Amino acid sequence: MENVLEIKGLTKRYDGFTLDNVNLALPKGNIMGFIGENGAGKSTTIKLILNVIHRDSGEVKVFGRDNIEYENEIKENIGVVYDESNFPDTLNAGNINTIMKNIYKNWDQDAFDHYLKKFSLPRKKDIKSFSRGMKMKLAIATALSHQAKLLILDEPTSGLDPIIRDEILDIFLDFIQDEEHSIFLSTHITSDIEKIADYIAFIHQGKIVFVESKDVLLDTYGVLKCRTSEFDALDKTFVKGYRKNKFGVEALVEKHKLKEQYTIDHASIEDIMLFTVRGRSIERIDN
């Protein structure tokens, strides 16, 4: 399968954080959610990307090639939104018309004309009285207009209201439906990723933990909650994290793999996250 992006031992230090050795890839027509904490790495990865930020080593292929060497023709066809709106309050959606056509090669004027109506944004009304989901919109549309065959998102749908954010998770899903198209999606928002990724990357601390495929990751964890005597009583090796409480233990667990009868609660992606986490911190308390 075709990568459109391809991460091999990408590594930036700053004082009191490094971003260590991260790798993944994002096969061609696909959504990939890159979860994790807010200081964990997600941005800081985006801008070495986007070669916005200087890497101390490892590389970057986007569309199989270096994201250095070939920088201006791999922009050309990416778009990328940030969690807060770039452009000047003083502008309007006509102004960034006009910029941008004069920006990018393939701008498609007619495209954004028709992106601007599906959003109900105004054409002549400064950006400085758009409320937050019409940035976001603007800058989405923005994104959408120039035939970008990747689109990198850093939080787009933050902050949104939920009927705002599930409008916008569905124009992504429609930009991925001729299998040409791909987007990297970075986001806290984990019900987000449950909704549209086709594979999910998490990164903790600089680190990545897995990248995974969404279904494989939902198909096999599960959250089993009993008794403390039969968790204590368990095979940890299928244990991924817990937590007790007064009540018993909860557990996230490789679900197929149990050969006692117990009753397993569906995993969410926030709770498969969040346990396996815990489990790595238990690991080096207990050791």
Contents of the next structure:
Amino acid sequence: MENVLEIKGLTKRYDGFTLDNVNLALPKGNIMGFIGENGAGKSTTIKLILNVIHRDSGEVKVFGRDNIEYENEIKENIGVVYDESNFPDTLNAGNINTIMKNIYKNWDQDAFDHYLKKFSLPRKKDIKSFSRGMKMKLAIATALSHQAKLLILDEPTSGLDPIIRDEILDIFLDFIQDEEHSIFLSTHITSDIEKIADYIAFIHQGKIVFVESKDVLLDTYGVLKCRTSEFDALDKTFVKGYRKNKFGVEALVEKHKLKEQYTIDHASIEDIMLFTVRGRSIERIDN
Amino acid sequence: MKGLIIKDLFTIKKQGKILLATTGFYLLFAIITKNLSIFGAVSVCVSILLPITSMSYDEYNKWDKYALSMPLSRKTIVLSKYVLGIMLNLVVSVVICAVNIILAFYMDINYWEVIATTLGISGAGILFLSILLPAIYKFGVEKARLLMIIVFLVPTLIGMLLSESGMTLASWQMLDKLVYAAPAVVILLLVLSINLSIRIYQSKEF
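Okay, that's the form predicted on its own, but what's the structure of the form predicted together with the partner chain?
Next comes the full complex, this chain leading.
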């Protein structure tokens, strides 16, 4: 399958933080959720993809081409939304239409109008008077109106209420109906990812912990709840992380590999993330 | 480039109106007193303040990070600010020149002097712009504001000192000759300034 985004050995060093040898690939037509706690390196990775900051080593390919060498061509075909609106707040939606018409070759005024109506955004009101949700919708409308093939979204839903978040996720699902379209979405809201992502890349302290298809993750792992004595007798090869408390042990396990009959709960992406990072892990989840 | 300039014009439209009203007031003052110097100085200040205002909006909203996600090179982004500044400078120069010509009807001013004054004022504007933009790209709008005050004050102080020092007529004549070289110096500084700004902006991270 053709990769729309490919990152190899990407490294960026800061004083006190290193984005360390990041590797991942997003196959065309899919949504990849890029998860990790605040400060894990999600925004740094996205900024490196966009060449807004300079990498120390590694390479980034978008649509199969180097992100720096073919920067402008790539940027004609991607739509970007950051975690906040970056428009000067004295502008209005009508202004943005005029501005973008003069920036993007493929700016589609009708599409923009369509999204403004769909999101009930006023054309002539200053952005200043918009709520956070409206500002984000405007940024999304802008990202969707120049026939972008890849959306790169840096926590576009953070700080929004569940209703608006759900609306926005529906828009992304709509966008992905076209199989030429793909989405790379960073967030720390794991429930959003669980709703829409095909692939999940998990980053922790500047390092990729895993990149895996969501279905495989959800199918592989389960949360085992048992007594401490039972846990101690267990073959630990299949335990990816555990937490002991006064009632017993909770552990993230490869559920199909456990021979013993236990009740194993469904493991959410959040469970997988938490156990991997915070559980006293016996073995990291590696690919 | 065009899109960026349109965006800046939209961004500063409100400040622009206020500053326009202010310059309008000084224009009236200039016509009544038949003295254009304050009006000239104020309108040049306005032509520099507006691009800087747009940059302070950019900084506040992290616009540059966003602009760089669009098909715009870093060079284009920097150049657009210079073009905006020069455009505003041209508008101001045309207005000053027009007012001067009108005033010249009523007063005994020769046209050569009108052109010289206009060029002098717009040249000063370009000079200020050439000093301030690289400083803003390097240090950010807030810190560069201090420099802005210095840039405006120093020439005034020098002017005051010079007139206090009782220079001889000969040295004034020499200064007059220097004026002919001024346009070349201004253009050279502008080119250097653009190159410097681009270089600073290329290595910047957002």
